[in-house]
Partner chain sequence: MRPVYMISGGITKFAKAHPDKDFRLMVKEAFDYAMADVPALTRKEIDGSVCSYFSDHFTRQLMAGAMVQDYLGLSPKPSRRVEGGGATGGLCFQSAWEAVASGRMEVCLAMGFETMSRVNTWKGNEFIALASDTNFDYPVGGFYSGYYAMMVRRHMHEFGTTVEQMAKVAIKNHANARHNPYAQSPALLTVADVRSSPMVATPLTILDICQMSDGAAVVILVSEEMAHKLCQQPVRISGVGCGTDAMRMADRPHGKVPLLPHESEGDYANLKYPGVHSFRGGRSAAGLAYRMAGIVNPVRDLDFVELHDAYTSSEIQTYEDLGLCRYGEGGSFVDSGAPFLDNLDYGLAFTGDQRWPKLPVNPSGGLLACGHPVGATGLMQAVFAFWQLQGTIGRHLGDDTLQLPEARRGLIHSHAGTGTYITVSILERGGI
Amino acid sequence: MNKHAKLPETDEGTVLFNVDPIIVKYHYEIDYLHSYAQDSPFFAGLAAKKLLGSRCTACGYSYATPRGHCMECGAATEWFELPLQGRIHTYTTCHFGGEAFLKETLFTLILVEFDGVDTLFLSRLVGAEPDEATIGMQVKARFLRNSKFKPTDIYFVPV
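Kindly supply the structure of this chain on its own, in the form predicted alone.
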């Protein structure tokens, strides 16, 4: 047994952001395999420049944000294509955001209302300043050219 064994040292250190409590920055990276399971058609639709919702097979309640089963009666739902144009039901200006949105802050989140659909769809409004958004404003869907299979593959712009 070597009593003088030592781990190798480097010149790298840790940046201390706060002392009490101690807060340090660590980089963390991992590959993660994710299944969209029953929501796969929604994300495949976004890649094909289509917005899919779901409709109850029993009571007909329709969801802009898809559900596998109806929240009104519990029956299974089926996919249907949503219109690509709607209107702002409500909106909020975000002054802070998660990592994916840091470069876009300020940004506007909207709830889009579609004719004939019972629920609303959450998305971003692009192409309008936060003070230009209004309730009732007509908006149309746009899709990223290269799908990332994420909810942010779709956004809305003023008509």
Given for the second form:
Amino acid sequence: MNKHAKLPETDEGTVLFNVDPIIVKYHYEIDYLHSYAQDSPFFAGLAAKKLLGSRCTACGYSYATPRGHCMECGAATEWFELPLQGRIHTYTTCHFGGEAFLKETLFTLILVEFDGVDTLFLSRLVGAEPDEATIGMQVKARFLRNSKFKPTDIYFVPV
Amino acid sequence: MRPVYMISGGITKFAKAHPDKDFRLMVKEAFDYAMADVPALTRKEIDGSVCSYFSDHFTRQLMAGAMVQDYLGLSPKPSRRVEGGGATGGLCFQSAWEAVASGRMEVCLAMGFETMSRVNTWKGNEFIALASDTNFDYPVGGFYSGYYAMMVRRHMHEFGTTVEQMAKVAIKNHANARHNPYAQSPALLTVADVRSSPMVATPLTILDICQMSDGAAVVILVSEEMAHKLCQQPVRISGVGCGTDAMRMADRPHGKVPLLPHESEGDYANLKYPGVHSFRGGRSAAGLAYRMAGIVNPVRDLDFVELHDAYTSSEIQTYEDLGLCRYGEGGSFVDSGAPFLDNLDYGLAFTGDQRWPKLPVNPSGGLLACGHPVGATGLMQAVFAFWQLQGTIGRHLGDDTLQLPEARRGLIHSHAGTGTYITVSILERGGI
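The structure above corresponds to the form predicted alone; please give the structure of the form predicted in complex with its partner chain next.
Now the full complex is given, and it begins with the chain already shown.
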């Protein structure tokens, strides 16, 4: 037992914004071990310059954004290669964004539709000014040379 | 199921930041207000609660609902947290309704809050975007205003909706809020003001979009017996409905429109539905609520609507989902003047299109002008609807401009994601 026990003092301090009420800076960050799980083949596909969608093995419904099981009937889906050319279904140019994307503004988001595929795919349009994007415009896929295993490994440019 | 009544409600002033109050104290303020409005009710008679807040990221406190419960002195009574994005408040309302309708509770408190000022606006947008698919949507540039911009771009393409029509929604809701002291951003605006404000995601400007807020709201729901005992002017919850859709809007299918009682298949012969231009979950929620409440033609059978106008565009889209007008007519519905209040001057000329009777939408100012502290928002709508139906707007707001003369039946609508969870509840005056 030591009745003179003392915690060591540190010089780390606290960032203070206000005193009434007291507002301090509280830092928080975390690295997740994020598994793409059953979606993994899609990201492996991007690294191989392939865009993979899902087709239902029971009802044939096809998804441009993959899912392991069919939203319509619940059966398992199989992978299939999507065409690398499609049309803009809708679009927007973001002048602001979430903090992580602010440095990338302006950027243009598009939903791409493919012939014969029942659902759409969210991506970015590159190589067109904001006022040049139109609904129905033909776009083709490009891939990053060095894959980051993210959906942004693929993007679209005007045909 | 047995009848359920609302007997009181309370709201804090919604503001960009309330650093002087944490979430517990904000809810406590709203709760004390609601309790003061029904002096016959004691805390002892409250059987339990449901708590709504959207984001653990904003709160930086897990099990925050339990902390509100003990702060209000309601432990060890039952409680739970309900969460469903932007519809969190509406889901909380319906969860409290279920507790009373099932007979599990005689008196249930629904309490909601959000403290969004704890991070900067753009970090807040990042938190909100985490409510989109984090494998496929968020990393591409996760931004809800971007998602809604794409949805309305398609609505404009399908139906000819214009940015001026959207601007009129902003004008309406901000002008209404000038008579609501709880509102965060009352303003008198013009179409030019809306269009010349900073662009956020084409075609949405900052005035097309609601703001982040700190705030809390509570609602007290009770059985018929307790309503008789405790309240002179209870309001009956005559219908509840909820709907959902795929998290990723890219997954929205193309099928047939689920019809409401007053519609026919011929109305939508060539419409691919819902696509990304409409909210199938809203249609589903409305259909269920209308059936329960016996509503056949909503634009005639309702006296007002408080709907989830996180965007001017989504207010227009929601008119159609709720069947106030047909799909594609939302822009013309605005132009007609139907959703505007008769007694306010908006500085706008209306077409006076006779297809629709007057049906004030968001007389409170809605999310666009009141603010959107997510977990509180759906409950705030219930409180404003309750005061409308009681005829007590003047007493609670200190200004009776927004009091509708013959408000007998109102609708509240709460909406999450890109239409991922949606609730519709119908409230009616009296009925005991």
